[in-house]
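Given next, in structure tokens, is a single chain: the form predicted on its own.
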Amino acid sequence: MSAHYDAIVIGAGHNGLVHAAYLARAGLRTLLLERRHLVGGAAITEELVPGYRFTTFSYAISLLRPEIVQELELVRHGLMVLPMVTTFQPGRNGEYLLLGPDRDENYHEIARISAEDAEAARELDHRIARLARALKPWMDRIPPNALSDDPADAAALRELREDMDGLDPEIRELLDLFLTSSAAEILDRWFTTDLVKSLYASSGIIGSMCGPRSRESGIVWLFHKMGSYDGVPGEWGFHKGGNGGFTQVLARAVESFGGEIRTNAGVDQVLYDDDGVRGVRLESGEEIEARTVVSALDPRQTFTRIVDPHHLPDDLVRHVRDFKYQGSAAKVNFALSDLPTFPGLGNDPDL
């Protein structure tokens, strides 16, 4: 073993960062691992192309949680999330749907299709805020297991089921709509025309392999909603720089608690034996010895892979060899060559 460390946390991507900054932070001398010469994973900024950087997969921020922007200080490292002010929704024969910040000017831009569906856009805003709101609280916690005998199981199913059963009779409709339906149904519900249906639809398809008529489209949709943008429910931004930007703003908050993070170190094994962990063993083959390791990775490079497979449950493995991994989404890079500028932020190229 060429070194020990309390903590060895496996793949630098934005979930690895966090958890190993949280581990620094506890106190315990952690060396994250990354096997490209880079960190962030799927939230990188490269340059592809000689002078343009592209933010290559992850590319908006919604869902991240404020409390972990507060404990793990990320403001102080240089996070800086901006607004997606706009949203354009191309129709047939030249309709268009442009939307901006401003709530009254996107109601009128919704009635120029349809008066009816902007007040039903309205009423359903303020119905999904509602709805957001109440499920916040849980977001944060561990799900309580329905086939557990675990009595904190079962008591945190019976708070969940308290919880939602105070919920007023048109908030907890919605809640079950989005939970039984699909993004399809429930927007004929709400909206005559299929402009304003299509404005609405994308939030229940994005990064999944359903369209707006399967059943899960609905809990997507939802699911999109349950993130923020400086506290409005539902809302999303950017990182200045792109994506890569926030990760290396991760990066800063795992070395100021006093992470170690290692490039070009692929992990090849998770060293054990009857005792437990003991530690990796990289892809050049030196070992590292701790106590506690964490995967970042995903489940199938986990457990068939970094794991020996031979020693595991085999419905665990099987379960995760069947697991499909098929991307869902296509991305498409503008290079300008001249930056506009935009008022009050010059023409700044993280911008």
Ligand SMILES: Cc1cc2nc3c(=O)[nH]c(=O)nc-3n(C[C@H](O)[C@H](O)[C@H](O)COP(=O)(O)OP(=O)(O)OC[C@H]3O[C@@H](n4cnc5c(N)ncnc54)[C@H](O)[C@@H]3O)c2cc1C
Given for the second form:
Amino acid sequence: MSAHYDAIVIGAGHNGLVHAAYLARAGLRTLLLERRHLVGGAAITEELVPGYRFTTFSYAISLLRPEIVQELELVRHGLMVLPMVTTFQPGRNGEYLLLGPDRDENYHEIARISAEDAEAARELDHRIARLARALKPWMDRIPPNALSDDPADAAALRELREDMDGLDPEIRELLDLFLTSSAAEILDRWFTTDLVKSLYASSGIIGSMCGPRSRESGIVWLFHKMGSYDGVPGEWGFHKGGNGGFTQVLARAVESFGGEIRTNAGVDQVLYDDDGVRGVRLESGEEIEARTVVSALDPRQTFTRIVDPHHLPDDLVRHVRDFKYQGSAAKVNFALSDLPTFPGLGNDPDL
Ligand SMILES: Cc1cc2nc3c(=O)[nH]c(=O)nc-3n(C[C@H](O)[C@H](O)[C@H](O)COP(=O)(O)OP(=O)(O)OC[C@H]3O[C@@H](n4cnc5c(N)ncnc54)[C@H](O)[C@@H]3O)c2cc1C
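What does the same protein look like in the form predicted together with the named molecule, given that the last one was the form predicted on its own?
Up next: the whole complex, starting with the chain shown before.
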């Protein structure tokens, strides 16, 4: 055994980084272990082609909880989220919509296609923002289990029902629509033109294995509106320097609370003794002790690979093995030797 810690976190994606920062902040001697040479997981910015830096996968921020920003003092460590000011929606026959930060200008841009849809878009945006505000307190709570006998679950369900029953009927109707309809069904109710519908439809399919006519796309759409940028519900932003800048901020927070980070340190096995978890063995063979081990890897790697399944309940392992994993997101990164300037797109090379 080379060292002893109170807690080990496996995997330095943004979830592992946040975990490690909270554990270190709580006063635990914490070690974060990352297999790659850099932290960040899918939220990284790297020089994939010499001279060109890419935010390889995840690029936009919205669902980061404001409580985390405040409690981990992320602004002090360099957090700088810039607004995602433009949306370009191409259509058929050269039609397009180019939306920016000014709501009135956006109204006129949509009105260029349809005055009726511009009115509807303004009203729908307003109602979604009100709904997101009403649901926000529930975002940070563990959802009650509707099938459990535990009185705490029953009480939380009652509270949830009372909260939802107290919603303004207009907002409640929109919530019911999101929970029971596809994005396409909602869009057909609100808009008349395909171009405006397609502008909104993407929020219903991002990161999921569904199309705009799939039943669950309404919930996916609502979920993507549950975040905020600078306190404005539903808005998204970019981190200065790419999303890798964001995870570097988290790494500084971990270290500021006294946590240690080791890269090139893949975990091979979680180790047990008669008292339970006793630490981890790295792929190099090195063993590190800690009575608390948190895995920030996906459930399949955690429960079928790095933890020996015989330490786990059979049904858990079976469910994890049965769970269908299908990739739903891909990204194409371009290296441009000459950065074209797009009027109105604000692509300031310093950012
Ligand atoms: C193409 C693409 C685009 C996306 N765009 C967005 C977006 O714009 N906005 C958004 O919010 N989300 C986006 N996402 C989703 C987002 O990237 C992920 O939800 C998020 O990065 C998951 O973070 P995580 O910390 O849970 O896991 P990960 O980021 O996967 O981190 C896991 C870490 O564990 C490490 N690891 C693995 N095995 C071991 C081991 N045995 N020992 C030690 N370390 C190990 C890995 O190297 C990795 O660093 C996108 C995803 C993809 C694929």
